Each structure stands twice: as structure tokens, then as C-alpha cells.
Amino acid sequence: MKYNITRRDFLNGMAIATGTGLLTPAELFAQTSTGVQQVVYPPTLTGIRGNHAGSFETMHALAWGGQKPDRHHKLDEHYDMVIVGAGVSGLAAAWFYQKTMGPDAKILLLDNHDDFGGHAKRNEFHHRGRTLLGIGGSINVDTPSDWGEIAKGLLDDLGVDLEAMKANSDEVALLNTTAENLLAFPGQEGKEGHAGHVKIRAKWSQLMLGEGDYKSAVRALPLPAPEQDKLIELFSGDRDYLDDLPQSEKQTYIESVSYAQFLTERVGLAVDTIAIFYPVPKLMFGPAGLRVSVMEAFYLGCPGMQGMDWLSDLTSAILGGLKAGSKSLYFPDGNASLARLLVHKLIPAAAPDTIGFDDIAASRFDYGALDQKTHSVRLRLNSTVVGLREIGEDVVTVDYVRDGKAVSVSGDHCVLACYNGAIPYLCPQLPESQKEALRYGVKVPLVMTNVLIDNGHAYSKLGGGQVTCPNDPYVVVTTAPATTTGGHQPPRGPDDPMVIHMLGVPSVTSTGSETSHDLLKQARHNVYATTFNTYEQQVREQLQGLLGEHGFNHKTDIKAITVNRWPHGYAYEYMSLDDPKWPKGQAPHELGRAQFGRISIANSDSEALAYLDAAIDAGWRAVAEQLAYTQRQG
């Protein structure tokens, strides 16, 4: 490599370049374990994380080529419940089942990754005597005051103190609508061949809706004067861009026309200009953010509604929400701490010295204790399930591949807490209509990268907070949450090392005719095909462009890079331009999650909501289905 950087699992991270891996399916199934256990601590691994090499090849062989082992060695293991997937839904399902059935209930969780938590991924760094944490996937506890009884009850079970989380945190920069942030554009001459950035600091979320001195801010943007004039008019709210339409057609328009079309055809902005409005839609919907309707964009706080008097109530509500700020709460490693709390509850021996909520972020887990035969709950990592089926009416057999060995276990019940799209391949016996429903949603690909920096001086000179970069690979650059929740100690000042958090949206080439599904599939392939070398180059060039004028030198200041790439990321949420309005109970996620005897489905896909409480609620629903099944069987 060109740069001297610590990547303990660099070879593992570089195992894929096109999504096919280093081994053919035949080699994959034939390989045997060396019997030597490599001592690694998954949260500290750098390079490519998320869907890392070794986590997807077996499933791709099945899904793409119909290849899986001919025979599975049956282990002498039978469980009351087998759960496929150890993300938040799977872990929550395990807790709900144990809580209902008692501590002696035998539960096995299988996960294809080398760490638990699914998208709730923890990135951990150690530098100059400091421990620093980064968010590798699921980010926040989103507005817990709005959660239902089940999800709130889980937080209570885990001892999560929401008031303490509020008190422990400084103002979090990510998508903060009340704070100033930088809007940055590459193009200014930078150092050492890296393009610098023009940066304008303002409360952009509010300015775009006409609050504050938006004229001065717009005049500072590196845009032609005619484009600036149009932006000022748009932000002012002085014009209803749909005033030529009858009132009866206006609502139809905002629900059936893309926001991009509205901006170019009605407002008259150039295609290059409208990029400034898309960081938030892209963070919510990935590349499908290009397909948000006018109405969906308004709900996300994008401008244009101010001049529409018939939407005055909506405008007032959104402005009020922006001024009130986010009600989300943060652990220092995102929702990985919640996953850790669940594992600690289920398998106390994995963190015997941990108290719970007060020290969960600072705790070190013993991964060797996760899968012990003496424990009633076992969590088995690096285990890719390739099939499951009911045997008669009494048992479910689950086949999986681990360390190159094809084995099977059995259980009285099974919860599938994996991706919806994988389930038709695991359960080919499902009705065709259910399999079709499970395949409908396309998960939103995303890339979350954490960069360990030797010190925080350059970033502090930038002014801190969030940097929004509409035309860069990473659309948002910010810092890890500065919170002491869970016993974490964030950087004390600019002399300490820090973690820069970068959120990327995979680029796609659009002709304008693609649906959101098409764009997401294209982006998924691009994520798998992008090498660590490319991600690293993007990180270095973007940070050098942003921070170079403040003394930052990427060659010496960057100490580690962890790229959490999620080709199958957020759950698909329906979009008005591409998805019908189904009758209640007939939407694909509702049809797809139908119970199949002793098999139930629990994931955020099954709720069509990419939120933490949806994942938790799905875990309870699946367990409740199986408890009811047991009662019916007598």
C-alpha cells in the first residue's frame, strides 16, 4: 500500500473486489478448519467491515448459483428456539423468548458475520492510551418517546436510562437542525494536488425554509448569479410554484412528481445546483433519494412549501420541528451498545465484570464465551444458514456452513431475523406468493466510514459540527457522538485523538427512467465492487480537501480507517412514485412476514421501517406467533 496505516485485517478486508470473493463455491464448501483459533477482537478490526469478506460468499453461491452443500452433518444439538441472525431483531427475539419461557430455555443464535449486532456495528480504536469509538451502522435511539410499549419495555429491561443519555451528551452534530453546519463544495485549489473546498457556515436547515439571513448565505455559494437568484426566491417563500394548477391538482402533483423534476421544471434550477438539497434524502433513501416525491422532500425539510399557502399547516409543523431539534439519543458506538446490553443479558459470562448500562460502552466482551455448551443461550458467529425446513409437525432443521463445514441443528421453533431477500432461498418450500412478497423490497446500500485521526486540531479549526458535502463521495462528515453514556470517555480536547465519522451514499448512473428499486440494485452492486483502495483514496482526498488549510496532512494524521459497507443496508420504505398504496394487510412486507408453522420472521424489513423500535417490535411479534403456535398445538 501507498500509505503506512494500521489495518490488522487488511487481507481480510481486501478479500473481495467484485463481490465474488477469493474462493469458488466448491472450494468454500470443501475447505476444512485448521483447528487453530485466531485471537481477534472484532470491534477493533479495521479495513472493510460491515458485510466483510467471509460473511456473504456462501449465501451468494446459493442465491446466484443455487449452490449449497449436498450433505450436512447433524450435530447432537436441539434447541427450544433457533434464531437466524444476531442483529437487534434476533437478539430482541432471544430476550423476549427467554423472558417468557424462563432462563433454562435453550436458544441458539446463528450469524454469518464475525461480530454480533447486525447493522448495530461497533468500531473501536486504541491510540495514544485512549479508547475511541465509532458508529458502524445503526446510529441512534430515534425519538424513544414515540415508541410503543414493547420497544420501551425492552429498554426498561436493559436498564437504559433515557434521561441520563440526554444529560450525558453534548450537542450531537449529525443532522442537527438547530446548529450551524458547513456546506462544502470541492473546487478551490488545495494542497498537494488535492482539491480544496469552498465552505459556507450557516444554519442551513432553517435558512432553506426562509428563516434567517438566507440571502447572504446564498450569495456566498460558488454558483452563478442567476442560480443564486432562483435559490433566494425559493427560500423566501414569496412564490407558489404550482399557482397555475387548479387546487384539485396540486395535491396530486406533489405526490406524483419527483422533487428533482419540481426543482428543475418549476423552480428552474440547474441539475448541478439541486445537489445541495439531496444529502438528507440520500441519507434516508440512499441513491433512491433521487426518486423522492415533492411531498416526501417537504417532509424531510426541503424548501418549496413556504409559498404554498394551502400547505401552511405542514410548513408550520416542519419549521417547528426544525427549531425544536432532534429528540434522538445516542450511545457512543451507536446502537451497538444496545446489542451489547442484550448479549450481556442473554449470556452474562460474555462480560462478567460488566454492570450494564453504566459501563456497557467501556466493557470488553469475551467472544470465546458466546458459544458454550454449558450456557442456555449460545451465539454462534461466522455461521451462514443455507436452508431450513419443518420435519413433520414437531421440529425445524437448520442447515448452515461454518469453518467450511456443512452442519445442521434442530429446534422446536425458528425465527428468521435475517434479510427478507435471503429467506426465499433458505425456505424454498414457502408459497410462491410469499416468496415474491419477500423479494419486493430492496435494502438501501450505504457506507459508513470511521477515520482515526492523531489529534483534533484541524477539525476544531474547521469550526466543528457537521460538514455537508453534496458533491463528494461522503455526503456528510462529522464526529462520533461526544457522550459519556456507558462509561465512555470522549476526547477531552483537540490534543486528543479523535474519530471522524463519514456517511457515504453509493454513486449510480441514472438515465432518469430507473425506479427506486433499479437504483438501489445498481448501488448494491457498486458497493460490493468497490475495493478498500478506492474507499481509502476517497477518504484521504476528501479530508485533505476539507482540512488541509488547517494543517491537516492525511499521510501522517490518519492512523486507521474502518469502512463499514452495507450493500444490504436500511430496510426499504415505500416511496410514492414507485410503490402502490396497498390495502391494509396486503403490502409486500405484511404478506412476506406471514408465519409458516414453526417458522416466523423478524426484521426491520418485515415492518418496512428502518428504525430501531421497528426491529425490536418485529422480534416480539415473531416470538408471540411461536408462543401462540405452541398453545394451539396443545
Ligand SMILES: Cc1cc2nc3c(=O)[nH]c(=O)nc-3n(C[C@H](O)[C@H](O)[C@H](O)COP(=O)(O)OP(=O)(O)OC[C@H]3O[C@@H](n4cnc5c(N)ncnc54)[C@H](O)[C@@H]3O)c2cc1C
The other form holds:
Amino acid sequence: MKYNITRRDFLNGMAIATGTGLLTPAELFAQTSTGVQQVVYPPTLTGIRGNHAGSFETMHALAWGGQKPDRHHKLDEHYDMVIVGAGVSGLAAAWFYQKTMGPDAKILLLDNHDDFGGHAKRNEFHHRGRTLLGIGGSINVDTPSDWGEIAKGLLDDLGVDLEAMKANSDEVALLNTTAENLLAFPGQEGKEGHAGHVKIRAKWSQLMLGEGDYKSAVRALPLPAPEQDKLIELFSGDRDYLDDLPQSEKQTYIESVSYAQFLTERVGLAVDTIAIFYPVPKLMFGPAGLRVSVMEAFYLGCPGMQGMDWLSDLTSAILGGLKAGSKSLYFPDGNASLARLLVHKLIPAAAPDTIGFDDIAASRFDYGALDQKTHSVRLRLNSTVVGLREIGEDVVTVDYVRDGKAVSVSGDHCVLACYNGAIPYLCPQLPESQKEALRYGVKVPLVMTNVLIDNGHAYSKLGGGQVTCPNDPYVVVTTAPATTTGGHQPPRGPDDPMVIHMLGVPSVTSTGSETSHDLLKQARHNVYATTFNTYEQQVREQLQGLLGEHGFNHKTDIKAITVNRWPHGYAYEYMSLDDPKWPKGQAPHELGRAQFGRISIANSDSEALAYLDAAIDAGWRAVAEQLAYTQRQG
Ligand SMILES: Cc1cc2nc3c(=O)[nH]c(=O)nc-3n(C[C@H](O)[C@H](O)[C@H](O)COP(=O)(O)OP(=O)(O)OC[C@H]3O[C@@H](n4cnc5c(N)ncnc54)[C@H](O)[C@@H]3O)c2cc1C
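Can you return the structure of this protein in the form predicted together with the ligand rather than the form predicted on its own?
Next comes the full complex, and the chain you just saw is listed first.
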């Protein structure tokens, strides 16, 4: 099949396909130079984004083959602070450092991608005179009311008006627990060989806990009657599936047994049926969602607890939360707007006409202004750091590869706001125990795809809202947030073009014996090895299956596809089946983030929390460590 979609995945998976180990360093670094896309405005690029071609090959050569350039040309550049990683954590660290040290503090940010923001990635489309935005990675400002003072303070510094964000959004469909949404299963024969979907609209998250007419909803599911009977019993809360256990063993059971085992052994459901409970665990833990314990599943709102009297407080709390709805807030391009606000603060010339919060989503950044020697803060993209070391007690040297050239800069201080797993390769001089701790967590791979659609007629006939697809490549299909925050103009109605947002959890083969770490590594490999053609095929089939009966024709209606693949996605969060309970201060992320002289470690990995506020808090901690170091040095 051939479609009129720009493809920019010409190097997709190249390092894997050729095997970096077979190349000499000279060949390899020459090769990566071709992967650097010299572009003016990265947010509008389509095809494979996220961890795009050109961003990962240098680091893989180092991590997999121990290859790095023999020599680095020393640039005549010295900074007060060098920050590795221009995601939210690195950008926040830059802001905290500048805020403390003043506007003249010289800061360099280095990032291996062609855009800033890390996971906070913006996708931008232009079609029929409209600008459309998509969330390329990090989605929402999650429950900011619960944040600590540092992260809340940063929102204040950036002028983020949380009340306005609340008021500017229609009900956002994503993970909306108060609205009805569709549960969809491939099955019906559709047009031109695309499987149609059976779709049942209901308030599923509440029904599953026994609220509302769950019987009718379950009877509509394409499942054999005996399976439906068991689901109805499960949702009803009439049965305590652990009633044969003494009370003392019940708690141990829910913490040490997988939810899948509970559902198959205790509830008696078939393996195929239980897929309907895994969309939320997978969105929270990626492919490791298959390894949630009974307790973790209950906390995520999965059914089973409502028949257990001793968990009645938990059941009420979860149900109350589902009925109250989410307190999360959205920019139209997800948390990319926050990254943009930070860059605007740090390098005003990159967005000279931008006021701030009120127009951040609508503004166009000048990427040519990010790295100017006349500015105190410089942000250098397409730059993969391959090593850093303290020289004497006074200075840190940072080696990186950019456009095939190996160069180095120096700084008084360095913050590593990259991935924990990369740090042992960058700093081989760290103590072995610290390197081991840094390697412990496996980042959670995910795929976030935005599809530009010519008009919204088919989606509005579907009824709008979120579609949950337990058995499809994309677990959730929804619309980009319809919010005017940041000056964005969302589609005015179905005649306007729209963006469909699809959340994919990479598939893994599980025999049941793999740990969450095993599953995540397997999924990471799958994400790198999957080509754009395959992703495109999946998108077309799934959307045709969902929307075909409403007049959608993927060949003419799809105008662009942007696949943001995140092989190194969420920070690893500990799971009760596979991770010990460490004493306070002894968990791997706590041991791994120990300061090393003039080098401190930020990034959400260092907090073992895959959230914006964790990334911000980590940025502050790392800066505070370095400020204290300077004071100690006198
Ligand atoms: C798909 C997805 C959805 C998410 N949704 C949410 C959400 O809704 N709400 C929420 O709060 N959080 C969400 N998160 C979690 C998100 O990770 C954090 O909120 C936050 O954005 C992490 O920021 P960070 O700076 O710590 O890491 P990152 O964003 O990963 O930034 C680190 C940067 O360092 C770069 N880097 C790594 N190695 C090197 C090197 N050697 N040289 C140079 N640069 C390097 C990386 O490529 C990256 O650009 C989501 C994450 C993903 C992947």
C-alpha cells in the first residue's frame, strides 16, 4: 500500500538492523552524522519521532559495544553549569540554577534529540488553514494540588494559571472516569478486510466496581455466557474470593500474588477475558502492567475488592475517586508547553514574541536562537554526551558527539538529567555499587501516536470520548485535548481537521515466569525493531475498524501520522511482585543518585517516579547539592 504521507524514518532501526558492534567507531560516528536532521522546526516533523533516528545510535554504540571516539576536540567553552538532558528535569535544573546565581550564570544544556523537552514532546500539524497540536509523550499536569513546594513554586515562576487551565478545557476524554467511554474489541467483519469492532458504551470504571447497570453492559460483551456470568459475579461484590484464607494470610496474598493469577484461579476467568482489566495497569506500568499484584490492581480501580469486607474503606475511597474524576490538567500539546515555558524563561530570544502562559501553545519557537554564544543560557540539540569526568577538584569535562564530531566542553558543575541507566557508561569512575544501583530500574517503553484526520465527522458519529481497546496495538484511542490553554484554538466542530491520539503499549510474549524487568527489556527491543511501516499499518487498521462504519476511509481521511516511540519511557517504579521492600535510603534510586563531587544526578529516574513534579524536584535537588558543594569549597 502507498499513501501520501511524509516518511522520515529512513534510518529507523538502522543500528539494530546493521548491528553497531560490526562498525568501527569512525564508521559509526560518521553514520550518526547522517541521522542528525538539520531542521528548522522539529515539532512539525512526522513519521518516527520520540526517540528518532540520529538520537540513539551514539549511545547504543557506547552501551552495547563500548565504542566511543578516541579523542575529543576541546571547544573553547567553559560554563558555570553543564546539564546533560534537556527534558523537564534538566530545564528545571537550569532554571533553579539561574534563579539562584543570577541571569549572567553561564549554562549549557546538551540533549541527544533534535527537539527539547525530552518526553514532554510537542507534535504540530497544519492542515486546511488550521494549526493542530498533539501530545507526543508526557500528557498531563497530574494532580498539582498534591505537589510539593518546589514543583508548585516552579509553576508559579512560569506563570502557570491552574484555575484557568481547569476552566479552559472541555472534559478531557483521556482516562475520564466520570464520562461514558467505549470498550472496543476487534471482531466483526469490516470493509476491505479491516476487522470491525464491537463497541459497548458505558461508565466502565464505575461499572466494574458494581456501580450502575453492569449486568446489561457485560451481556453486550463478545464473550461466552459462562464468562459473562463470572464477570457479573465479580462486579457485583457478592463474593469474597479469598474467604477460605485466614485474615492474616489475605494481606500477604494480595501483595504477593499477581492479579492475573487471582482472576484466573480465584475468579475462574479465562486468560482471554482478563485482558479487559489491563488497559489501566498497562498505561501505568507499560508492558510490566501484566505483573501487577492484586493489591496494585485494586489501587488502580480493578475489580475484586468490593466483595472483601476488610477492604471496604479502600473500595469506598477508590469508587469515590472515580466518581469525583481526575484533578489532572492539560495543555494542548501536553507537558511540552511546560518545557517551552522553561525555554522561554531561560532563552527569551528563542520565542521573542511570546508573552508566556497565555500564548505558549500558539507560539512558534526559533530553534536557531537556542544555542547562541551571546546568550548566558545555551541549549544544544543533537548532542549525545558520551563521557564526563572531574579534572582535579575544579572542573568537569563533558565529552559529546554532535553531527559526527567528537568535542568537549568544561564546566564548574554538571547535572546529569539524562537516564539513570546511561550514567554508568558516561561516568565509569563511579563506585561499582552506585553503578549497580543506577542500572537497577528499566525504563518503561511506550508509543504515543498522533494522527491528523481531515475532519471530525466519523469520530463525532462514534460519539467522541475515549475508546479503550484491550486487544489492539493501541490500548487507548482518544482526541487531542480540546483546550484553549496557551492560546490554542482547538477544532471548532466536525468540519475542522482533528488529531486522534493513540496510546500504545508495546506487546511482549509472556510465559508468566518473566519479571517486570524482563518484560520491559523485551518491549524496549520491540519498540526499536518496529518500523514506521508496521506502526502505520496498525494505525490504519485500528482506526478503520473503529470508525469505518461511520464513513471513515483511512486512505483519504488520514493526512499525517506521527509515531512517538519511547523505548526509554517512564522512570521505573517499584512493583510488589518483583522488587524487594528496601529500608528508607537503601532503594536503588536513592543509592544511585549520590552526588559525585561536582556531578549531581537529576531526572525522574532518580526519584523512581514517572511524574513531572518528580522530574522538577530532582532538578532542584541536584542544583542544591552543587550549590552546597560550592559553599563547602568556600
Ligand atoms: C509516553 C509518556 C507519557 C508520560 N505522561 C506523563 C504524564 O501524563 N504526566 C506526568 O507527570 N508524567 C508523564 N510522563 C513521565 C515523564 O517521564 C516525566 O513527567 C518527565 O517528563 C520526565 O522528565 P525528565 O527530564 O526526568 O526525563 P526525560 O524527559 O527523559 O529527559 C531526559 C533527556 O535526557 C536525554 N539524554 C539521555 N541520555 C543522554 C545523553 N547521553 N546525552 C544527551 N542527552 C541525553 C534524553 O534523551 C532526554 O531528552 C510520561 C512519560 C512518557 C514516556
